[in-house]
2 protein chains.
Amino acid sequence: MNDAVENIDVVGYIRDERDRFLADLKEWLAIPSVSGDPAHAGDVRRSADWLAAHLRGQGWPTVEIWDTPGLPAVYAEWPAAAPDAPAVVVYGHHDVQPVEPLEEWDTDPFTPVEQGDRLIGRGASDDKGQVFFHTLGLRALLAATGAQAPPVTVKLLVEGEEESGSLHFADLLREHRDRLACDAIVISDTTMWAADVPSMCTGMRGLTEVEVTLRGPATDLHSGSFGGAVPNPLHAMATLLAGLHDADERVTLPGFYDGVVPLTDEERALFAKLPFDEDEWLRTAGDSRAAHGERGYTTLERIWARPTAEINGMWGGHTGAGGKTIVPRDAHAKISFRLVAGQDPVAVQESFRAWVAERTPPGVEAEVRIPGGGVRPCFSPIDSPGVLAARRAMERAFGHEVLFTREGGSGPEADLADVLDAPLIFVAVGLDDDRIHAPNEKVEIPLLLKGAEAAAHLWEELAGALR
Amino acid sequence: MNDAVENIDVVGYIRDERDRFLADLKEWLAIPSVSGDPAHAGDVRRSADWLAAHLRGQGWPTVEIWDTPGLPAVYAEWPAAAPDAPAVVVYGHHDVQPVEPLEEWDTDPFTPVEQGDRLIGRGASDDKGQVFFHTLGLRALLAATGAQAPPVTVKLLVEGEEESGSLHFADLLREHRDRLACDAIVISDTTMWAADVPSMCTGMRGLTEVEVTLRGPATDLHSGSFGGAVPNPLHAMATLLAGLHDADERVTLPGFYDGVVPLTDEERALFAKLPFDEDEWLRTAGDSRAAHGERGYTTLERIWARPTAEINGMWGGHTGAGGKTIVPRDAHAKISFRLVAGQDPVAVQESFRAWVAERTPPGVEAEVRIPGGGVRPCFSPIDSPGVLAARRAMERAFGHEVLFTREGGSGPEADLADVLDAPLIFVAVGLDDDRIHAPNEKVEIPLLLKGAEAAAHLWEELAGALR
């Protein structure tokens, strides 16, 4: 299969198309498609229209604007020639983050400029640039093979509300579930470890949030008259939450770790190959003074591949200025759990309910509120066919061993995996220092072109792997 | 000594004076001396003037108005004939609580009325009525003995700012420390257990307040990116405060119980004689669902005679609506300690500082703030001469065994004991259901007259006991 495309042809095509590719991308980046700002709703629509027109110009046989109650997505499909070829959804988004504080930008965020190897502007990395390398990659593949169609059916879905919470995305997926039927989902909205350390994400943690209220007396009581003789809900809360982790910093909810997909030795070894500087990482972690977490795991393993419980907020009693000597009537806490493959948000919620009920002391009444169903974790084993195929495509493009990462949190990816019931494959060339969501967002142009190269190889590799 | 006054004479005098006593008290109660409301400052002054004039009319040799930067106190002195006689300060206050909500009063709060055995009006019990029984008691004693002077020098100090925090009282005591030199301090501003269960308070708990802040990262962190790998200050706070009590609900600060004056078997036996209905008490405790506290002690022992630690407030992270999946930058708590005889607020503060420092986990920075020096506990052993003497006086008046109580918190009493360096003796006839600080405050007239009778005997008993 690899013989069908000579690397030189894809590379040569991409090199030849570089300037036109960048000129087109700059035109798209100039549209301020800020989904979080209602004043830019028209620009988001304009961005969708621009992309749709561009894809039609590139020869995509099917291009549609998919409306939502919010902002539109773009859908484009390029069917494979063979009717039984696998289908792959490619996910990205065309909306961008706000640009404030504007005074911290060195150039206008919507007047993209090249500075050496960098293209600077809002959306250059997150995510217009990374959507765009797919269009170049597909054209390179077709040019290099002389084929009229890719070896898999490519279904490009470019969302317009990712930066404002993907509010209507799950519904959109459900509405178009049949059109989006696929054998794998390629996500191009993440990062690599470093320009010289190409890597692929293989999973994102899920999430469930809970709120617990502990109630004692019907009113705040004078601590002189009643202190030390009735239960204090704040004491009960401190004791409850102190018990959320054991001495090894493992979460104590019954069954919490049941079914958790363990890290394989190979994945741990590949994580360990990443040049991770913990001191530097602590600086990015708000100048945290120490790494701390589940015993037996490294920092990267903790944030990527292990489930956690965090108290996000806690309050009760007198929180204003001065003193108030009371036994407070109630205490509150908001807690979130990050979940990994093999965990179910709803099961964790039920376990939390039972855990609180069992540990609530006499004289205190507990109420657990679950604000929503949570986000399921998503994960593709590093030895799964899709990941192996994408890794080969990346290694062909970068000429270098491709390592693996994961992400600590997740966005619409879990919805994609759940609704479309297909494995996720993360192919992306952004960098952590691309300043996404911040002033002076940039993308490394050589990496975008490597991304196009990897994307060209990807369809071939997947055609073989998913068949 | 008891032979010098025939009970019948004191009783007869009080019976004969009853109507005039009540008429005078009503005149005083009609003055709305609400110290907490600046609009009533003139009334508080008028109340002081009224009392001063009344005492002069009763023959007190020395009567003075003592000004403060706030509202005035009244000071009156009736020296004993013998130059080496003991001196006793009697403490009360002439200011009253606000009367709102006015619509809940069945009668006008400043138009005192008799209804059967009750006198109804603001200040009837707290504290004008209880100051007033002393004036009748002293006259009864003089009338019954035919003496021109009491057997101890009586120094009556009636504060005007007790209901608004006694802001200038400690300074006033220090300013007049020499004039107020005494061998004992009689406090008439508390309650008895019940009309048919006469009792005396023997102590009030002290207080110290502390605030602790735990700091982690310099900013709130995204829990998806950093959760489970850096210390969470809210976890650290929960763990810290969960450790404030051990399994027996004893406070874990090192040295916390060192020097605590233990309850004697006799005092515990006398507490146990009080007809205490725990279910009823739980209802008064804001419908608390269970009694809970230091193992090995009863509820009354816990609130009166044992030191405690209460979390009064705790907060950190996201406390608003909805979820926010963060590792918060900091966590805060306000904690107060109730202290009993033998404990020093400053020593407890220092112990808390050291305890926090020792238990702060790596990666978290702790700051302890101490808002003030605290309130020292006050306590008079039940076998101390003053308490024994006052108990005899009470028992002569009531014809009934007098039991003992304590109070869970304290006001200006600790200042009196500290600045004047004399033991406190609590002689009072208020009841817990007198509705002090509430609408329809009342006092039981028979108890006021019993109070006058006890006060008549008190000077004789103290003259013998303190000599």
Contents of the next structure:
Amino acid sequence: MNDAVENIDVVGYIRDERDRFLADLKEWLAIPSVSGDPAHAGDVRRSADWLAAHLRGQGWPTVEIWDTPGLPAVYAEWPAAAPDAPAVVVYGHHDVQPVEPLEEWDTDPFTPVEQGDRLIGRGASDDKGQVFFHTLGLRALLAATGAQAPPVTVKLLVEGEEESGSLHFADLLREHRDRLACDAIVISDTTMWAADVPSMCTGMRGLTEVEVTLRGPATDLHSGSFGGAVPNPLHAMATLLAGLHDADERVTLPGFYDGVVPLTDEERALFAKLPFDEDEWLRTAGDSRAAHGERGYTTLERIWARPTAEINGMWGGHTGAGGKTIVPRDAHAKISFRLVAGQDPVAVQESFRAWVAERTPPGVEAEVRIPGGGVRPCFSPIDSPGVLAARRAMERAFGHEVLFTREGGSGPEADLADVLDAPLIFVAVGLDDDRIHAPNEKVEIPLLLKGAEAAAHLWEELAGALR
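Structure of the form predicted on its own (previous: the form predicted together with a further copy of the same chain):
Left out here are the partners and the other molecules; the chain alone remains.
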């Protein structure tokens, strides 16, 4: 570990800058940069302009607004003093979710308010607050060392369309691939286990969705005259969906598990160290009555590191009041697959289409509709040099062991890793109870400051680890 930065110097600087840091963050949070609402497109641009002006005022040598066919991203770069130093891209986003239902907010979502140790407002945690702690951390490092430049080249990329699907992000990465060349990518758009249990995310599941329609007779039929003598699409659908899992709750699509990166013994041991209360978790899971899933795995392992198939909805025939004795003409179902490292959404789509065709009975026609290419999973091995360096930085800030988690959600991280051909490192201080995407979103101010402290240490740790 490099001890050139004395912890008290970093902590002291962050403490002295706390009020100015929060005042600036509140000013940024007040801009309603809702990317999913066309009426707020101008606000998203205003948010990008605000961040670019702020970074220039903080001394970043290069600050640019990168336009897309949609909404703009912000790019900033602070070169290292040494020309051969590693380069690190820090990814975040400045767009936010819609605020509805507005009546469930206790305060105006775009008038950020401090309540004790909490800062409440849309984007406080997801993701403006977590982008912003990096700016304070870098200033703290430079102030503590007296240096004019960080020990690694820091490239900050702050997207403007993450909350509306990152539609143009992959193309933006390809367009600027040379400018974004790096040795690692730091993601600060996830959460920790708890305020007193610091952790790092090491993977996010991907996603693909499908819709199936089974058609039988050209019209609904009288069940007395035709029932039992012609195929019933709802019967066929029930059989099809029941066959999606085997007795061990494993997905039966051919090749579904090919390439899945298995959990290591160390990862399983570290997951087991987390203070997980399954009964309490079941209460948060809509008062579910039992844990359930693939045999041989714990609940945390299932939701973080194992792929799944879920039936999201099924319908057909008569669903209104009273009876209607028919053989329905069609049946429908929506299914989603959560994917893990080593799986490709398009391959799963093709496997599902072939699986349905093979199991469709005579007299029934199957149609599989796939809305898009899906979202790929991403993963960072816990023993990679970058992850180990970030863990050391986090432990220096928090003062005790940092554990590992994964997340069930998904974002543009796989595009970042693939296009830039660099490993991912997740460093974030959000919490699951920050109410991201919900009314009364908040962030814990002490954790934002700890994030800044970890960021101050991160650049030194990565400078040594990535050479």
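Numbering follows the first chain given and starts at 1. Treat the numbers as computed from the prediction; the structure is a model and nothing was measured. Rigid core (definition): largest C-alpha set, two forms, superposition within 1.5 Å.
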(message) Quick check: residue 352 between the two forms - does its CA shift reach 2 Å or more after fitting the rigid core?
(response) yes
(request) Could you check whether the CA atom of residue 336 moves 2 Å or more between the two forms, using the rigid core for the fit? (result) yes
(message) Taking the rigid core as the reference frame, tell me whether residue 376 has a CA displacement of 2 angstroms or more between the two forms.
(response) yes
(request) Superpose the two forms on the rigid core, then give the C-alpha shift of residue 233 between the two forms in Å. (result) 5.5
(request) Quick one: how many Å does the C-alpha of residue 244 shift between the two forms once the rigid core is superposed? (result) 3.3
